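In structure tokens, the next block holds one chain alone, the form predicted on its own.
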Amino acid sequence: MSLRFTRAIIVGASSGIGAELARQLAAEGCDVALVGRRRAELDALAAEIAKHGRKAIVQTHDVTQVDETPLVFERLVEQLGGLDLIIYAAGVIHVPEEGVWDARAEMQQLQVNAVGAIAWTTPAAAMFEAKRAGTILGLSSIAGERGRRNMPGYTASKAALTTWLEALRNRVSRYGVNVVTVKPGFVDTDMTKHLTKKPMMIPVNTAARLILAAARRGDSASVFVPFQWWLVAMVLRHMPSFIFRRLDI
């Protein structure tokens, strides 16, 4: 099976992986709705996509405003004339300094990375279940495999997102709905610029290409991007806690 996407919503399309996914989808003939907080970046991306002759709808939205999500979702689906793919790529990361504790910053990551995803993927899952087709794709992270000392809120939020997508997959895959969890390693974006250690870094266009390839398979997969991170994840998962907590990660 190789799915072809013609109408997609990308949440978190202002920059990074989300923006590149929108570019590649448009280049392949897909109309897109671009959702994000930064209007100028969304407008610039829409203008770029227009060169491919595809529709690009711009929608400013703060994913923490979850009460607004159902109406925004419904409006975008109507403007697109339907939907066969939704991508949740919105995300924030906070790496606290040693000895500094900031509950608000930690909780913000859960709001953006996990709660926002639940708000957007729930109406999509209901719609796709009813029509017995559709793809939901969420960008989790290799970081969500264990609770890391240097980014506690981020790892917790990505673990929550991974579990949510797995539960969603278990609920709707029987109705022909494709739910894909993508766990990238380090991707060259603004989000990773401040990190000091970035092993196996890949360009954002490569990451987007691999992500879309996983989505097109239609087999409700959970994948690492690139694949080599699977081995890292296996090691991390089975590492005893008393050893893991001593690592500077």
The other form holds:
Amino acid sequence: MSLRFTRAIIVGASSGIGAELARQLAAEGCDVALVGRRRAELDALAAEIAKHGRKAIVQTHDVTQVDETPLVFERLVEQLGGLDLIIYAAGVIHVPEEGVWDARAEMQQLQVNAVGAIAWTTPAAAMFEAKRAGTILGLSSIAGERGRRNMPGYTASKAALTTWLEALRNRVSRYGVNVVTVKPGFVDTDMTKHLTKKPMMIPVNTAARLILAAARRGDSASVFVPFQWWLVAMVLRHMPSFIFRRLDI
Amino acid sequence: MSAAPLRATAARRVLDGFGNSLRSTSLSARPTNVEELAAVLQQAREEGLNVSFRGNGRSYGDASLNTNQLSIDNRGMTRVLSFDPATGIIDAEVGVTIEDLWRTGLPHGWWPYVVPGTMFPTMGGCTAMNIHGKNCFKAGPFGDHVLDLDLMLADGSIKTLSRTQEPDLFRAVIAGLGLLGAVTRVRLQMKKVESGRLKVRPIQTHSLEEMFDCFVERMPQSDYLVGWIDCFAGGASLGRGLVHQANYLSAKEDPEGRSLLALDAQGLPPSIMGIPRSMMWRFMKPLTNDAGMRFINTVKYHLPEPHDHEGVFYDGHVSFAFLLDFVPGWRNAYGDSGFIQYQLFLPDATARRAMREALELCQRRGVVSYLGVFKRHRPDEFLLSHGLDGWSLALDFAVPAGDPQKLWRATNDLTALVLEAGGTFYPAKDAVVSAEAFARAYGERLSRFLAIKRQLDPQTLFQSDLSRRLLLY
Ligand SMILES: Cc1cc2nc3c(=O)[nH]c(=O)nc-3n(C[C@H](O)[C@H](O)[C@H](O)COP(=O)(O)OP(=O)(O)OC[C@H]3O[C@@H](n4cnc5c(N)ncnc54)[C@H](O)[C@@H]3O)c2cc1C
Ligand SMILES: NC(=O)c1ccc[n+]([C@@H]2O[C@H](COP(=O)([O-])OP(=O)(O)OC[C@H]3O[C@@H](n4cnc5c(N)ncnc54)[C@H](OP(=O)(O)O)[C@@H]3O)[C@@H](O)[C@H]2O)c1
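Please supply the corresponding structure for the form predicted together with the partner chain (the preceding block corresponds to the form predicted on its own).
Below, the chain from earlier opens the complete complex, with every other chain and molecule after it.
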């Protein structure tokens, strides 16, 4: 099966992987709604997409404003004239300094990366269940496999997102809804700019290509991007805690 | 009291018609008392949302769907407010089900006068549709046994309605499709029964004419009469089937019957032929196609039911009334495209001819109903009731996955046939009738109903997918 997407919402489209996914979707003939906080970035991307002759709707929205989400979602679906794909790519990362403990910064990652994802994917899942079709794609991370000392809130948020998407898949795949969990390793974007160690980093257009290929397969899966990270994940997951806690990752 | 903003915070619910062929999402609220209900209505008005009601979703089509708008769930209000074992009068909140009624009444010798073929409908759904049972020719519809009810209007105020208190509105709310307001409470008279079982006589009828004749002959001495038709049979056997005549038993006729009023004597068996009931539909699925159903209908027609030397058998009230509930999830056997029910209501004068034409038409078009149910009706006092001095035939059609148009063409022709025969349609079963056809069938009654609607609900707060399809505003 190869799905063709014609109307997509991309949450977290103003930069990085989300922006590239929007570009590639538009290039293959998909109308897109671009969601994020930064208006200028979204406008620039929309202009670029419009050149390809596709519709690009710009929607500024902060994903932590969860009471707005259902209304924004509904409006975008209406403007697109339906929906067959929603991508949740919004994410933030906070790497605490040694000896600094900042609860607000930690919680913010759960709000954006996990709670925001629940707020956006819930109305989409309801709609897709009724339609007996549709794709929900969430950008989780290899970081969700274990709780890491260098990014505790981030890893917790991605673990929550991974589990949420798995549950969603188990809830709706019997209704023909495709739920895809994407776990990238390192991708060259603003997010990784400040990180020091970035093994096996890939360019953002490669990442987007692999991600869309997984979405199009329509087989409701969880994928590593690139797939080699699967092996790393296996090793990490099975590593005993007394060793894992000694790793500076 | 005010409710939280609905668009931002209400849960979403995927709602389907029982036929599984229509489905959409709505915002959903489940008030647990009238104060909460009033607050939800006010909030909906402020947000410009329109409102429909949902009982247990046992309507086959779009009657309890309200796509992208608000659906109020009766299941928050499920208390039996009072029950008097001396008089059989029960006062119930709107989410109380038919099952709750018999569970409350039967141990004391009271059975609901009117029950549908399933025990899950709520008081709200039964009132709004003015449902009928297998005894409609004798007991009339549900509304005939309603003593009074409460209706919450769009502004949150409550009116108590009865045959003496605003009788015109009472007669419009029953069978009013939930379009005049929220029914919140219903007081009903139940029927005294002395035995927990019925005497049932199965009668094979070799043709449609025989089925009609059998009813005409037996109606005077029956409490229940229902016909089953093998819709695949053609030629001289067209309309062949089985009639079930059932009668209440007095304490004198059935001295042991009293002990069978106990609830444990009434339950449905947990398995059928060793297959757990909850799994049954999976075994039905491979047979749910034309070939399989032709076979099953033939077997059912020829297989004599176990009966005694007088040709009767005894059946509990529950298993006689709710045969379809024996197989939970049976509708899933129809697969992903689902099915529709189409029930033709035909006046006595034209019914024999029109029903024969309907069966022939279906066979000609290659859309044959897997189940045909035949009943006798009578007219009633409710403004928009489907009841008439005539007959009905309920047909269950699988929606052909590849070519749904084939079915819609056939149902269009059935609709033309019903109109030409002077019949009516029943919104609880309908998913396909057009606004024009509905208006033609209901004529001046519809205009009177809409006049009341416009006066009580000028903002058209109460709507549903059905009301928009049939232009009921
Ligand atoms: C297997 C099966 C057998 C059936 N057999 C029969 C039968 O023999 N005879 C018969 O007449 N029907 C029969 N039905 C149909 C069923 O009885 C009706 O559709 C009934 O209305 C379902 O009740 P519900 O509570 O599920 O309501 P829903 O289907 O959820 O809603 C039905 C209507 O009631 C309105 N409504 C619900 N609550 C309220 C409220 N609080 N205030 C105002 N309006 C409200 C809704 O707006 C809607 O228009 C059968 C259905 C099934 C599935
Ligand atoms: N890059 C990687 O190596 C890598 C690896 C694994 C997983 N991921 C995940 O992939 C996703 C995309 O990351 P990226 O690398 O493309 O990073 P990025 O360029 O920083 O993009 C993050 C996106 O999230 C949006 N966002 C952040 N906070 C938001 C908020 N409160 N409201 C609305 N939108 C918000 C941003 O938009 P605004 O700032 O305009 O709001 C931006 O569009 C993230 O979920 C990330 O965790 C990335």
